[in-house]
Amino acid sequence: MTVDLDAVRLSTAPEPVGPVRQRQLLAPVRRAWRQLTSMRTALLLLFLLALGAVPGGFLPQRSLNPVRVNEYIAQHPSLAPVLDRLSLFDVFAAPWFAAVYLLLFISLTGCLVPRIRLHARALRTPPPRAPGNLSRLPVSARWETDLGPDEALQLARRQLNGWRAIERGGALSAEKGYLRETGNLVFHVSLVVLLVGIAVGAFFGFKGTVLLKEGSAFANTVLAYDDISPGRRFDAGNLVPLNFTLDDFAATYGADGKARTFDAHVRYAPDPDSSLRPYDIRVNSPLHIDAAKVYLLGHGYAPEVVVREKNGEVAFDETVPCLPQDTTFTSACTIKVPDTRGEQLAFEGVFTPTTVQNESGNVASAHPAAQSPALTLIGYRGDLGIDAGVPSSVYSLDRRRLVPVDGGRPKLLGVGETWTLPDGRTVTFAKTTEWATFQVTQDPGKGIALLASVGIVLGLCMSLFVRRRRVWVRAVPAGGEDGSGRTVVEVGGLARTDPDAFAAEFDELVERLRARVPGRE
């Protein structure tokens, strides 16, 4: 049967896909796989997440600190917002940061399977055959003995022990150094699994914030958190049951302002079943509970106001926190005042632990330690809005329903002052207290990242200080086959990485395998 190719070119019928046009359309495909696993494209990448983790570090983030991510929004209104929009409050959660986690995962396991696989190769196949000339390498050394050149071999071999040999062709090949290419893919196998181990955390870990006056008590519900970073996968269910008091919170400074310990002094118990327990919650040294840990993030001042009605009853009695504005803790702090016989009451105040006033009669802070605190208010009255059912921030104060109370003019208060309002109702600084802030971490993945930690230092200790080099022994015949009993022993060397250190190396083993196969006398 012929074919008419004539007719088939002008067949209006299409080209049936073959293997040929499958490669074709798969070759884009391939090329763009084969660039992502390149080591290039990996170091290129762990770069950019390197890059992208340097926001993290000067700007504050929610997931460790919401009150300064608040304080920095209201102070930069400006700058924050297009931050925000970027995810640069909250870079470890943000969607480019992932993504370039994801390709950076996917480019290395895509560089480390081939080589994996071609390493374990190179373990099973045996050392290359020596060389026809063992002088022409870069080490190298000849002598003669009257040994036969089986017994210079069996000798030669057992002081080569440790090393992989095998004797083949009147020859003794041997090569040490593997654990080098060993060392390098346990290095980047760690890496894998540490961000296999930080993806744990991401999903099933669990962060919280929480703000304690002193006398507060928290127990680990959900409901208790002021702010919480939960993972995508994680359950509430999974919380460790624990429950903890701050009965007191001490900071000291130097002369110079600058903060030296901070101290909160807690009581906690592991579950609820159990007694209270003391313990001192450090910078350095969180509660440790079970799979959670509690960590100190900040503190402020707290002072306690107490507000009478014309009678004396008392109307509100609580301490207040004040946000720290700067290192000398001058604090902003409001105060809500729903529950009064009268209007309502509210105040806006500055809080100043070292009080400093000058001739026009500002106040500020000249040390962060409380050496002579006061409270600077302004009142108001009103409705506060509160009933309305409308979510507020107990921080800020939404004045459009009220008014100044003694035409708005602040009053400083030092502790234990009063005072008395156009109405007859008194405001009483009580007394100073302070606040700290905690953070409750449950970390799935912390034990994977710490074994990839541990693998990451001993592989890099193996590529870095184990060097892989070859040695070759041949012992043959002086005079070929006339039976003259005289063996000519060869060696030669060859170093893959630092030749020099290898020559030093090679010298010491040529005086070894001499001892041991003596030169003709």
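Positions refer to the first chain, counted from 1. We call the rigid core whatever largest set of C-alpha positions still superposes within 1.5 Å between the two forms. Just so we're clear, the structure is a prediction, and the values are computed from it rather than from any experiment. Compared with the form predicted in complex with its partner chain:
- After superposing the rigid core, the C-alpha of residue 447 moves by less than 2 Å between the two forms.
- After superposition on the rigid core, the Cα atom of residue 458 is displaced by less than 2 Å between the two forms.
- Residue 203: CA moves less than 2 Å between the two forms after rigid-core fitting.
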Contents of the next structure:
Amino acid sequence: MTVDLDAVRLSTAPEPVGPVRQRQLLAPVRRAWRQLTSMRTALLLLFLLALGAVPGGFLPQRSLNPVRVNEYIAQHPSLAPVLDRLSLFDVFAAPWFAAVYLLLFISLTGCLVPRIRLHARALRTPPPRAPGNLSRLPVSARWETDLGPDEALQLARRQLNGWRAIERGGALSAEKGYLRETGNLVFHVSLVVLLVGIAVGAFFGFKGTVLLKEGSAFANTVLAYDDISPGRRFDAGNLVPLNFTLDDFAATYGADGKARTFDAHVRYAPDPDSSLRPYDIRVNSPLHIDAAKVYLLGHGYAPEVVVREKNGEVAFDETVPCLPQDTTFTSACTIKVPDTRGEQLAFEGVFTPTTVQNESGNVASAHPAAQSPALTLIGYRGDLGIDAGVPSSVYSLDRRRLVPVDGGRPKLLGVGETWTLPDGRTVTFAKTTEWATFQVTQDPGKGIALLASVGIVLGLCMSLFVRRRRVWVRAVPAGGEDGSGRTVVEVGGLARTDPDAFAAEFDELVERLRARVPGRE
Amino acid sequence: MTLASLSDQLLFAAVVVYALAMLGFAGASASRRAAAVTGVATRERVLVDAGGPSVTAPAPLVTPAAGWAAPAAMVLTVLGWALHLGSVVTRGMAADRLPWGNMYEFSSVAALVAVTGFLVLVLRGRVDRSLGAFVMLPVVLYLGLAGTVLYTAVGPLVPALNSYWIKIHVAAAVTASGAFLLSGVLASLYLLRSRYDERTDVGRAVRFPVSLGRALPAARALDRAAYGVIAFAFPVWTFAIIAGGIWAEAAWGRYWGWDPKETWSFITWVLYAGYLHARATAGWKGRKAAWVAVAAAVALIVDYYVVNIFVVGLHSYA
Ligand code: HEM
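Structure of the form predicted in complex with its partner chain (previous: the form predicted alone):
Once more the chain from above appears, this time first in line as the rest of the complex follows.
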């Protein structure tokens, strides 16, 4: 005889797809569904998911760095358009990627629902009857004793402490490790919950970035941001009311030029009516206000530049954010002075926090800290092209109607130094200030995702470390002529995973049983 | 001598001792093979001489040379492990932080985890120590590369890494990585051994490298050991990714952003999930599943080395 199927299948894993009799019409649909929810399909889809993510791990992605995508396209003029058509620069937003993970999750749901039902039933049903021949099981033992069958079973049962045991027809059926399947189901259900959390964030979340110079304030409205990426169903009315002012930004560096600390000292209003409170936003400690979080994203220098008319009247006095170009914070500055008597003025400049000059007179920065800051400017006069109503970036200059001042010769200014232009106007590098960029995020799906993650880890641990196994004990009067008064005790066991560990456990169990139900010499 | 240079010297000593252990293991299995061959020859001669069935004392399966080579190699492995551990600890003391803040340190700790895993498997009787040479060879190469190409002087962390989540995230990642690397070796050896069995079962000659299979433990033991190591490492890796998400949420404002590093951890994770599924799927058990484990280990190496060195992303400071 063979071991009954139910005893062997200690898992609710879907059975291999096989031919089934179906009602005619629905047959193809059902077959397709069974195919989709089979382990084989799940495996295939998992591989597709991994494979699909590979281009996203090698090629630059628009969602992360659009500039590098454009560079890549420029460098690979023939290949890039093909890649682009396949969405390989937007892999994680690509329809084919979505198709793979949606199919996977449909398969998962289709596979989970019956498994949950089966497991719920298994939790309520006692372990199955003992197979007819226990010695055919992977591990078994047999001995004879003087005790009666009932007594032997009673004693054996007491040894199966912690097992779920039931006595039926002269045999004991015991099972342990139901939590394995429970864990497996918790894990897979949590995967679905995680997807829900991610989706909630993608639909109802919000992300915006803003650059603030020291001394300036931010109030949370869509227009106050430099850049926003709202979720598809995000409503501007859901923006958390929040206000903060950047008082001071401070970075410290080691002698090797590597950053040690970044601190953005802000004052913020925890709610619209309260007074301002200080807070120190650092890289790993964002500011929480209600459902929003404010992160420190980046930083740079903003030299204060003053332009005076010939008569000394101030035409321009602003801190100008310069964009860092390298790790020593050599930064590019663009200064536009539209409101001045006579021709409009503009400057392109390089800000160097720790200024060094080589023989040919080129400046560079040797260190990111502002140890000897300088501003090197090239002047322009003419028409800035701002009034035409065409939006223009504050970080670039439209030089079509501008002519260089002083032959375009660069002028190096230390802090407090002034450059007198040929027409008598003056430019002063008054002092060095800093700026910082902040990201404000609202992600309403975050909590769900975190909860799902806990379920994933706990479920996995249960599923991988709990072993499910069954043991049967049978005690029957020994047959034969001299068998009177003797009892044959048979023990058999079955485990689906880690048979080595189970064999050891089984031996130990048999040892204990034999001590309690002593054999006959 | 400073703590930092002590750490460097301990690592150097550990690599030397590991290399000696490797030679010991290799010598042990080579002489065992020789012994097996001579053993057969002796038995046959006795049979012929007696002109009929006769009882001979069973030929010793291990020659005296092999008798001490294998235990000595085990002792050397444990000694190397202790030196290695000392190197990691002194490095941490020198830097005054947990010693996994850059690629060099990460690699050293991952190798330490792999050797620990190997020792645990052998001491618990899960695999035979004849595996030693095959495990110590990649460990020596890996540590050699880490100590030369990736070497970084002791230094403090950049601000983004300065968080207690790094301790949790990287500790989990390095533990899982070390174990995964070990499982990659075990799965490869399983492939080798099962190919060897397949060839010899039908009486076909085996050539290098399949012939190495002779010195390996049984295919079943290798398969189970690989599974056991992955079953341990997978939840740890899962936890590492989640802790990384929590850290990223605190540092960058999103828990997941498909940064190249995150993408490759995801690929690695999905492949190991694939491996666990494959072992439960008819037609995938055995060799196919082992190939998945090898592919997953390759993805892990891409995740840590190729991405860190060649791909630009938020993690590229590590
Ligand atoms: C969303 C993608 C999926 C992931 C990441 C995933 C991951 C895993 C992992 C890591 C395991 C091993 C842990 C354990 O034994 O419990 C596992 C087991 C399992 N999964 Fe999935 N799974 C996915 C989808 C599916 C689907 C679609 C099915 C249904 C066909 C499925 C059915 C199973 C079954 C039956 C097991 C238990 C295997 C056994 O008996 O050892 N999973 N899964």
